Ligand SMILES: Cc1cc2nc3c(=O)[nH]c(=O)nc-3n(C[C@H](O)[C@H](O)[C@H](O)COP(=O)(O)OP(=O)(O)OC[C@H]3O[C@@H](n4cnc5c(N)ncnc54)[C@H](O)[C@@H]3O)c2cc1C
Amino acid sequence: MSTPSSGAGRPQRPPRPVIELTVQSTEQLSPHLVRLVAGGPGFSAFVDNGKTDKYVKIRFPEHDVTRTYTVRHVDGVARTITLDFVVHGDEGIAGPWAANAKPGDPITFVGPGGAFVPDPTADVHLFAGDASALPAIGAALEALPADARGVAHLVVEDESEVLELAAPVGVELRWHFHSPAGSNPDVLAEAIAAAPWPQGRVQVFAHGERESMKAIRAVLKERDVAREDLSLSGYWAHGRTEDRFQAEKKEPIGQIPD
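Chain-only structure, as in the form predicted on its own:
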């Protein structure tokens, strides 16, 4: 066992298991969203952490890379895991793979990670995101109590990208349209700023394009949202490859103000 050179005394996170499954089915949810259901004996190694934003890191050994994707649904009875992929033609690695996947294809990943689950004691729930955040937002909406109140601001390219998401009666789904995806980082922030701010404690989940998240963060600071009631993260950046986006996380441009 190796000894860490720094951070002595800190508990070491155990390594997450490597899960090996096969594709069971695929479905084209919208022009740019593909759903894969994966299962197999390897499901036994998957430990559901109960988070609605749980994610896995999929391995693509032929490219020597991993890509992070949110788990849309876990079916413990069928022993399957559902993943949704944003696909824009031949761009990237994971999207084209998902678009061409067929039953029987192997899929290997590590996980799950994740940190968010809706707090049923919050007075109001606010969600904001683009197509990349639809799996996490969809899972969170389904986890809300039946009497939950709130709104979800969702931006996609056009009406063909709208999905049927299950949500409590008191949670409004507001779809916004802008194309190409991510080219206007102010769409979601402006929608949030234009709406009356609700009374009470507001829990916020905002994930998606990085510059869009920066704009949302500025609005939320004006609304004095408590940091403990905020889950905000950039999943990608407009005009950047995944590798460049990851590299920029260590640079000032890649930081979202706290």
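Show the other one: the form predicted in complex with the ligand, since we just had the form predicted on its own.
Coming up is the bare chain, nothing alongside it.
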């Protein structure tokens, strides 16, 4: 499963550049999702890796932490990147920062990382995720060939969080509702389990709250998904800061069984 990590024995990857941009504009996409477009001279250092799940690690030096966010869109002409932040209340660092961000605010990050692009030769595409994965799923849907078939199971808090996502006509968007976010890890897994499993080679991209990813993994174990057709990992964990979530990857609770 695609989990950004490094360790002993793995080939050393070149250091990713530090990129300093400024917020150019902000947009409230839905009550819990804020879009920031960032650009400036530092854009020259941004190397698009072509992955639809490309992500950056935003630095918050005053807290001595980083937070991980998907690059929803790169505009090489305007020389900007677009990031969509879940605003999940007053808790945390990145969410409240994004909710209050204004044009001119600095944003510094390292990246991008990322590993996924939809395989146009797959017979069927299955996506699953919560609001934190909407940027990655939205980018992947846009990258699909026009004749692609599949389904995207998306869980958000309520109808007001539904976004208009561009997708091929053969890819159905199924929105599920549960509030607060991450409090029921079974919503997506039950939706996948309840639907007839498609014929043919299915490529899966499932990301979001960690426990919900474990539940999806358990369902997929009973389906015929080749390991190389599966991109599945936690993006956050209910009740954990990102620092704790990342640290728990080394503990049994933080691991999603293969």
